[in-house]
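Have a look below at one chain only, the form predicted alone, in structure tokens format.
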Amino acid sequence: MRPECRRRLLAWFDKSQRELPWRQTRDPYRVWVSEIMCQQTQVATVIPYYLRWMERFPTLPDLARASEEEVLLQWQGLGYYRRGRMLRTGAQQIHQQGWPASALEWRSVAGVGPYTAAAIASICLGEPVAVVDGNVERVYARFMGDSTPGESLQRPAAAWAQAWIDPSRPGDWNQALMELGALICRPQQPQCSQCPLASECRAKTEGRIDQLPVPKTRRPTVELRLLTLVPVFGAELGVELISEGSWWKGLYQFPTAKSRPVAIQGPTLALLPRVRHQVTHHKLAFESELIQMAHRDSSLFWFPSDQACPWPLPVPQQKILAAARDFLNSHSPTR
């Protein structure tokens, strides 16, 4: 990459970057939250969650003092809940020890890896350390014509990004590369005619845009069928706390056939519509039964069926709740 390419890329970023709420600040707390939320989640999905989060936890001390349940309730629906837990743990750590002063120090914060540490340090501290995500890897592979396969591409992409980082604008440089990958150098249908680096892109010159980067080997999909029991007593529904060893540890769910308390006994009121959901390489199919309880079992957490659940529910459980409400509303004696 010639220096002129770097200037063109930064000029393009200055003109074309998206207006995102976390780009209006250099506050490390807000940048940190945005970086964690954007991991494995599309920016458009993150924005409303980020804004609600900042209303509830506007400062790091606010987050550090919050309970895990409060944090998970705000994170509800964003997925990969470990991210929310680690944010809270990291906030408590920083609240006690003070703010990190470099990318290396950020690496010691709970839940912060090399990418997040570099992003925060470059944007908020002006440290010239490069970030590499899937967007940067794709830009690198196409620009340099690198056919290195799969996860092995990360190392040469990181070396390339570090070699060309602009020391006067490291945060903007990192964001410019990622923005280029997100908006222009997309996985499918890249907009090469709008790319500020197109004139020197080897993949474009060689006609290999669609071949690079070489994809990673995909793990085989695992399909699981899960039976869920939705206990009803009067006008209330019962849920349980999800235990260790689950994707959604610390959240709540309607009991499953596997975790079913002995006390959940009674006639089936309805078979609810099947709910499908995917977690990593697992495809889940939830088949749910609405169970009429003879008594209010104390091992469960109860809430009015016509109100929002006061405890955080994973997305598939929210869909099961909606289906249960639809049935109960349609069979209400007042209708």
Contents of the next structure:
Amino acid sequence: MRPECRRRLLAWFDKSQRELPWRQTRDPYRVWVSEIMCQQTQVATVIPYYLRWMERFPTLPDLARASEEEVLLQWQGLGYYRRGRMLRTGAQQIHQQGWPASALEWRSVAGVGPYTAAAIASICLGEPVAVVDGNVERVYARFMGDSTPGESLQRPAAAWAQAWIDPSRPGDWNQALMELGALICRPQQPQCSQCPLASECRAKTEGRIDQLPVPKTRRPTVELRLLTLVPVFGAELGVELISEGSWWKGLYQFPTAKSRPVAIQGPTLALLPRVRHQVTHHKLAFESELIQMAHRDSSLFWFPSDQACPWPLPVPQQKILAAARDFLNSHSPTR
DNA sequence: AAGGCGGGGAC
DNA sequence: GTCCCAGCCTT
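Would you mind giving the form predicted in complex with the DNA, to go alongside the form predicted alone above?
Whole complex next, starting from this chain.
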């Protein structure tokens, strides 16, 4: 890459960058939260969560003092719930020890890996450390015409990005590469005609744009069926804590036939519509029965069916809850 | 080095 | 349907 290229990329970034809620600040708390939320999650998905989060936890102490359940409730629907838990743990660390003063120190904060440490340090501290995310790997592979397969791109991409980082604007350089990957050098249908680097892009000049980067290997999809029981007592529904060793452990779910083989018995009110959901390489199909309970089983957590569940539910459970409400509303005696 | 971990945007 | 997203942690 020539210095001229670097200048063009930064000029493009100055002109074309999106206005994002965390771009108006160098407050490490806000930048940190945004970086954690953005892990493996598209920016458009993050924005509403980020805005709600900042209303509920405006400052680091607010987060450090919050309960894990309250944090998970805010995180509900974002996925990768360990991120939320570790954000809280990290807030407690920083609340005690003070703010990290370098990328290296950021690495010791819970949930902060090489990418996040470099992102925060470059943006908030002006430290010249390059980030490598999926965008940077893709831009690198195409720009340099590197056909290293996806799993192994990180190392060469890191060396390249670090060699060309602008020491006077490290945060902008990092964000410019990622923004280019998100807006122009997209996985499918890259907009090469608008790319500030097109003239020196090897994939472009060699006509290999649609062959780079070489994709990662994928695991075959596994399909699973699960039977869920939705306990009803009066106007309330019961959920249970998801145990260790299951997906979404620590969140809540309607009991499954497997987790509660005998405790839940009673007449079936309805078979609810099947809920489909995808988890990594698994396809899940939830089949749910609404069960009339004879008593308010104290081993379950009960809440009014017409109110929001006060405990964090993973998305498929939210869909089951919606289906149960639909049924109860259309069959309520007052209707 | 490989696997686990969510959910959804965009085509 | 497909691919993959501002990754990290554990084994």
